[in-house]
Every structure is written in C-alpha cells, then in structure tokens.
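Next comes just one chain, in structure tokens: the form predicted on its own.
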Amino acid sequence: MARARSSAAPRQPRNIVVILADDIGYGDFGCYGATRVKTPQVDRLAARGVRFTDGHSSSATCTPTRYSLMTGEYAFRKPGTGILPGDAALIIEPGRTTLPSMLQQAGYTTGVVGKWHLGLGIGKPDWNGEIKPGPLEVGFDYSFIIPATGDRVPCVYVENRRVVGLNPRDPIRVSYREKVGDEPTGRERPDLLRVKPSGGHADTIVNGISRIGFMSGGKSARWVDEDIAKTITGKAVSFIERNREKPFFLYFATHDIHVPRVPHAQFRGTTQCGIRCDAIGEFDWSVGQIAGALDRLKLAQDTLVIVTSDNGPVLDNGYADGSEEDVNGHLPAGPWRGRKGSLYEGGTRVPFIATWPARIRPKVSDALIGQPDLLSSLAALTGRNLPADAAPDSFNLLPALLGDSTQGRDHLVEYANGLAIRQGPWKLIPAQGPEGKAGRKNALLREPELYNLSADPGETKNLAAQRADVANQLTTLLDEVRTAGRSRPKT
C-alpha cells in the first residue's frame, strides 16, 4: 500500500465517484490542450488533483472497456465481450469479484447511473417484467441505466430491474434480426428523420432518429435524446443526496458524446467545433453538477473523484451530424495517432484524472495506468484483500493514483479487435493486427509495427526492422500475457 507524506497509511475516502465519459479523446478537454471547446468543470478537477498523461481505457471500444473496468480482467480473455447489441445477456457472472461488489464489502453503498452496455438478463431480457440478472446482481445497490447505447434499441431507461414509465398495455418488443411491429424504419422513411444516418443506423425510428435494431411498443417509456444528459445527471445527484450521511460509491457513465449527438438546446452552438464539441460541453456541465452537489453537501473534500473515458474519439460514427466538417482544427486525440477502434495510441490513451482534496495534491503524472487497475488500487485503499483468482489483470497502482509516485505499470495490453502492447516508451502492434478507424473495415498489417512514443507520439516511424531486439522482446511478453490467463502476480 502507498505511504502518505506523513508516513501513515492513507485512510480511505468517505466517498468514491467514477465518471466514465463516452468516446471522449485525449485532446477533448481544455486541461489536455483543447482550445475550441471549453471544459471548465473538468479542468477545475484536474487542477486540484492528478492529471495522467499516460492513462488508458481498457479497450478502444465501449463494452470491453466497461467489462474490464468492472472486473479487472482484460476483455480479450472472455469470448462475447465485443460491442453488444441492446438485447444481449449479462456478460459479468454474478458472484465474481467486481469493483462495486468489492466496495460494497468495504462498507460503501453502491450505485450506477447512465450507460451500462454489459448486457441484461439470461438469454433475451424480459423488457416487460423483472429484468435480471443485471447491475444489482454484480455489486450495485441501485441502478438507473441506459441498457446499451443511444443508437441501439430499446430506447428506454431501466431503474433497478424495471423499465421506467412502461405502460403494460403497450408492451415492448425488441429484435436485432428482423423487424417487429409496424413502426417505420429509417430505411423505409428517410423523410421522417431529423438526424440522417451516414452508414447503418437505419432501423426503427425513435424520436426522429433511426437506430440499430428493431423495436415496437413502450411509447410512454421512450427517452427524449435531448434530455438524456439532464435525466441521468439528475439521477446521479439524487443518489448523492440520498446517501450523503453514509459512504457511497457512484459509477456515473455518461452518454455524451456518443452518437446520436443530440445535445440539449442549452448547449447547441456553444463551441467552435460543431455538435460533437457541443456534446462535450454538455458532458462538462454534467461533471459540474456532480461536483457542485458534492460541494453543496460539504462532501467534496473527502470524496475521491476519477474522470476518464471508455475509448478514444470518433467523428462520423454512423450519423451525418457534421462532426467531420465542423472540427475546425480541433484535435480530438491530441498528439496521438488513431481513434476509437484503433490499435494506435489514440484508441485507448484517454483523459484520466483523480482528485481527492483531503489527500491528493495537484500534479501532472506520466505514470502508465489503465482502468483495470482501479479494482486492485481501490481495494488497497479501502483495506480489502482480493481473492487470488479475482482481477487477473488489475495492478495495485495506489501510490500513482494518489500522486505519491510516478511508477506505473510495467506493461499494458491495448485491445481493439486485435492486441498491441506498451512497455516504457515502446509500442508494438504485431503483424496482422487490425488498424483503422471505427466504422470502417479494418485493414491487416503485413508487418509488425514498433514505435518509440517518447520520440514519435504520432506513430509515424516504424522501427521494427531497426530494433528487432525490442520487437522480439515485446512479442514474447505479449504472448506470455495472452496465454497465461492473468498478468497480475498471485499474492
């Protein structure tokens, strides 16, 4: 366990809040260099805590990142952890050690609000009855969730185990194979659309936007896209208010800035880089509401808040919303090559901020840290001993998380329909590893690619031939991690 500057072991924070953004890249916040979109709330947290420059999501896409964050296990180890449809079964086994179940055992009341995208139920969920297993079966005491994503049906909220606002006389039907009901699709009636698809997203129309998948019924329960951020932020603030007298853990997974990007009118046109950046401004507002609630309830001083993102950025991701045309010089991935879905660094290198005013002093850290490490690190912080078979790829980086050390991981596997590996400044993408950007067919690399990120952050100079020794060493290490079934040492 890390040592505080007083040489005493750090006490655990009274509360813990993890805010997971969606599709926000390394360069999308002011504190990471953005100038055409303002993010004062996130920047304020960064200025009060540790801002990591080598922090990584667990994967370059959403579902596997969320799986690894919850379980401390690389998602490539478990079949079925790719991007899930909206009617997928729960992919986390009830009873295994998870981040929320560990914190439950440490005495925290646990809640999840926002995007889930880890599946629900066994087989196909019963949207008209009790939906389980789900968040409550893997460690959460309360949940208010978007089942999958905003561009996938069903377009409803689920609170604990029930669809919110459902009229039983108008039951929900969902299919990802064939059309259900008689509601028009984007393919059939493009004239009804207010947001046009640029690829896919042509199934059932909800709120003037065609989605992935088919849905009928549940009209009284359907969300309004413009209100999603305010709805889930309000639920998160309510969770904080209800539990202010006892320790709590809040996992707040926003939908911004995932497609379809339909920010509230309050945020439209407020930035210099189009609707995608307007949605970043909406995300920043949500962060401010959470931080403001902690301040108002006098909880901020002793609350650990972590802000990060599920993967790197993407512009056009299936809807013609002008994100490509309106970028206006904004660099969503900062200096890094790649984006969501890519094995290049921009796919997983994301904002990673930790604040705890009572304990953490402001610092910029270059420690290599990944989201799977939160499970082991917070277990150490809260005095919990993990079972030997739990969190197989989660390292205790508590000293780095608290800003006491710049020593991070020795190595990190990056995952995006293929694997790459980082160690120190070196990055290896093996031959045949996929690359490219989300929404387009991945190309296969004919030769391995090796980059020195310290000298070449843009991954433009392939050194695999010149430094075959390093390439071979990293190839061996990646093979060991892949076949061993775990990378965290047994203790």
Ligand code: NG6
The other form holds:
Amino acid sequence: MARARSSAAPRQPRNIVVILADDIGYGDFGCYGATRVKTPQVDRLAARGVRFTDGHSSSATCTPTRYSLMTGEYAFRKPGTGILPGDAALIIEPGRTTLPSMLQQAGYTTGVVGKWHLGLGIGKPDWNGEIKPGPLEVGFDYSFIIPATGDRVPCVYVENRRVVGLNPRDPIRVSYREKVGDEPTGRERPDLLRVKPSGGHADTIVNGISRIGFMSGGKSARWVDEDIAKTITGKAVSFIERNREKPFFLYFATHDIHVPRVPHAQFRGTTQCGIRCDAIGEFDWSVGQIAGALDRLKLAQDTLVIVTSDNGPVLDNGYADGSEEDVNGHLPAGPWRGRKGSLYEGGTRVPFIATWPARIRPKVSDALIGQPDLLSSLAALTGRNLPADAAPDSFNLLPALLGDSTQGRDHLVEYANGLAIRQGPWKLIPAQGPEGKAGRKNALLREPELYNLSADPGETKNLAAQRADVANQLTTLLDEVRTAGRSRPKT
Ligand code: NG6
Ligand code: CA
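Since we've got the form predicted on its own here, give me the form predicted together with the ligand too.
Below is the entire complex, every chain and molecule, led by the chain shown above.
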C-alpha cells in the first residue's frame, strides 16, 4: 500500500469510506441549497472535496441502486433486482467481482454496516441459524446489517451470519404471504399504532409501527427504531477503530431517512421542515460521527470519503408522518423534476461528494457520474485490473472523481419503471406504452419525451417532435446499451 507522505501526494488512499444515505434528495443538504434543515457535517466534507452537481444513483429505488453499486452492472439487465421483500434470497452471485471483493484483493479490510436490501441466503434465509450467503460471501470481511428496510420485517440486526440478541427459545418466523404467530397487525389493531400508515404497511406491528410482512418471535432481538442511527453509527465507528492500524473499506449505508422516520428525541423538532428533515439532521450527525472518528484516529487526511444517496427524495412514503404537511417550502429534489421512483431527474440525481484531504482539492464539478462507476474508478485508484466481464456498466472516472478533470461519462442510463438515457445536455425518456410510468403515479408516458437539460433543467419543454434527430439518435444509443449487455469499454 502506498502511504501518505508529507512530500508527495499519496498514490492511493489509506482508507475508503462510502456513506450511502437512503431517500435523501438532491436538495436536502445545505451544500446543495437546503436552508430549512442544517447539515454542517456534510457541508464541511463538501467544502473540502469535489461536490458533483450531476451525480446519479443507478436507479430511482433502493435495491437496484445497491445492486449496481456493488456490481457495477445496471440493474435493469438483471431480472429480480427490484425492491426486495425482507425474506428474499441474495441477488449477487458469490464469486463475482464486487466493489468490496475488488478492494479486499487490493489489501483493504472490508465492512458493511447498515441497510443491505440485497437479499440473504438461498431460497429463504434461516433467521434462527446461519444466514448465508450474504455480505461475507460477496466480499465483506465484516457485516452488521438491517436485512432489508426499516419498514420490512424481520426488524432485527444481522451481524456477520447471525441475528443479534436472538433467544433460541423464541425463534423468528417471517412470511410475506400470510400472518404468522399471534401478534396483531396494523390492519387488525389500528388503535395500537403510534405512526399511521397512509398506504400499505398494515402487517405485523413492531414497536407500535406496522410493517410490510409478518413476523413472530425474536422479541429480544428486535431493534428500537429511535436507536437505529446510534446503533449502526456506533458499529461503523467501532469498525474504523478496530481497523485503525491497517487499510479499510467501510460501506456505511444509513437507514436515515427511509420510512418509518422515527429519529431519536435528540433530533426531533430541530429543523423547520418536519420529521423528514429531522431525520436528515440525524443523518448529518452520523456523518459527523464517522468524520470525527477519522479525525480522532488521525486517519482523516488520507481517507477517501464518498457521501451519496440511493435514490431521490420522497415525502409521504406510506406512513402519515406529516412530511407533506410540514415541508414548509423545502425543496427535497432541489431544482429537478420528479422524485423517488421517477424517471425525471429528481429520481436519480442525488448528492454526490468525494473528499480526500491529502489529494483532492475543493471543487464543484458538473461531470456526469454514476454510482456504478465507483467499482472501475476505485479499481484504477488501487491498481487493480478488472476482469473483462466484470462491472459491465462501470466507467473509470477516476480523474473526475478526484477533481482533476470535469470529463464525466459519455452517456448514462437512468432506471425507474422504465429507462431513460442522458447524453450531453440531452435526456430522452422513450414512450413506455400503457404499462409504463414516467414519474408521478399513474402518469403513463405514451409519447417520447426529450429535454435539453442545459436550457430546461426542470424538464418542462418536450422537444421530441422538434428534435426528432436527437430523439432517434438517443433511441438507437439506448437500444445498443441494452442489447450489448455492457456499456463499459472492453479495454
Ligand atoms: C414501497 C413502500 C415504501 C418503501 C419502498 C422501498 C408502500 C406503500 N411503499 O413499496 O414505503 O418501503 O417500497 O423503498 O408499502 S426503497 O428505498 O427501499 O426502495
Ligand atoms: Ca431508498
């Protein structure tokens, strides 16, 4: 490993930390324009690093984005990578090149802490026994995870291959088909709920919140929602402390600000845009804990820290938590149209910040970059050659990531309920037919839409008819990317 030297810029960072927020939008941080919620910790990283204005998650929802982050493959290529239930099987094939397996081979000790949502086990996971394959089989040396989401059962942590705090006399049962055990569901006992669902979320009640899916048992292992951020941030900090003497890669995937939004009392009411923004404050606190640990251990100078989010923002996402009512003029997607789940820019254009004080100089970059690019770019950074068939949609954008260049991707496929393609200032959302949905619920896109984002960032003027030449060219490009099975150049 190259180590930091005072005389020369280091060749590769001593450590790498990727912090992936959940459902935080482009406009949710101060450094991206938010004023009603303060995010001093994120802003401090941004002020020292490269802040991208055209950074993207691979998809407008969680599982496909996380799949692409790990594999460098567009999730649309692989059926079964949509939003997974909490008892889904692992969707990454053990043995394939992943971001953590590549970094493991480059000499980093690798850890994942936080939301996983990529499935566990083969068939159904054995919650009461050894849970594998999982993170440890796809490149992580350590894992402490929420199996799926906060709103999906089972509501327990899994550390390495075991449920944490499980009493074997109270085994866990999980079903996404039918009720198991005799605990009440939200459907049966709405009077027991402290957060009311606004859609779905009517199954087993855990901690006064009804979830998606049914569970019984595992009482001693259940998480306390208010403490999730503190628990996982503590585990992430412990991982850093344990590995202080050797290079490490930490993938810290927060639960904030996904629903149910139940931030700790310390953060409640601390912002001017309701509980969703209070959860952003909690996220910022988590970032500060990680940055603080790196500072304390004198690792901050030579650690590459990336902060980004898994998809665009959403206000009400199935619980009536006041997010819509309390928004108070806050613009969660910033200037972009659309939100989580949408093919408009707000679906995937997310905060994207890279800091490495020993190497990166502060900069705002408009390079087009996607999270799938981290695998190729970090392989280049750590001197690893990727096998030809690995990371098929991951571009090596290392010069852009380090702020040495503003040259980003040539093109990018955006993925929600359908595909869109970006190239230069242009964005094409092809006609989707009667089943497709471009953005808002039930808005079927029967005609293609073409936007010039330089002139019209809000995607308001459809130029598809006027610029049929561009629309045709982008249609051909999207078809090529789709049928070729890869978009990363072979060399
Ligand atoms: C939806 C859920 C939503 C959220 C989402 C996944 C309902 C009505 N909506 O099905 O609450 O869990 O799935 O979010 O149940 S994601 O960020 O993990 O993709
Ligand atoms: Ca998400």
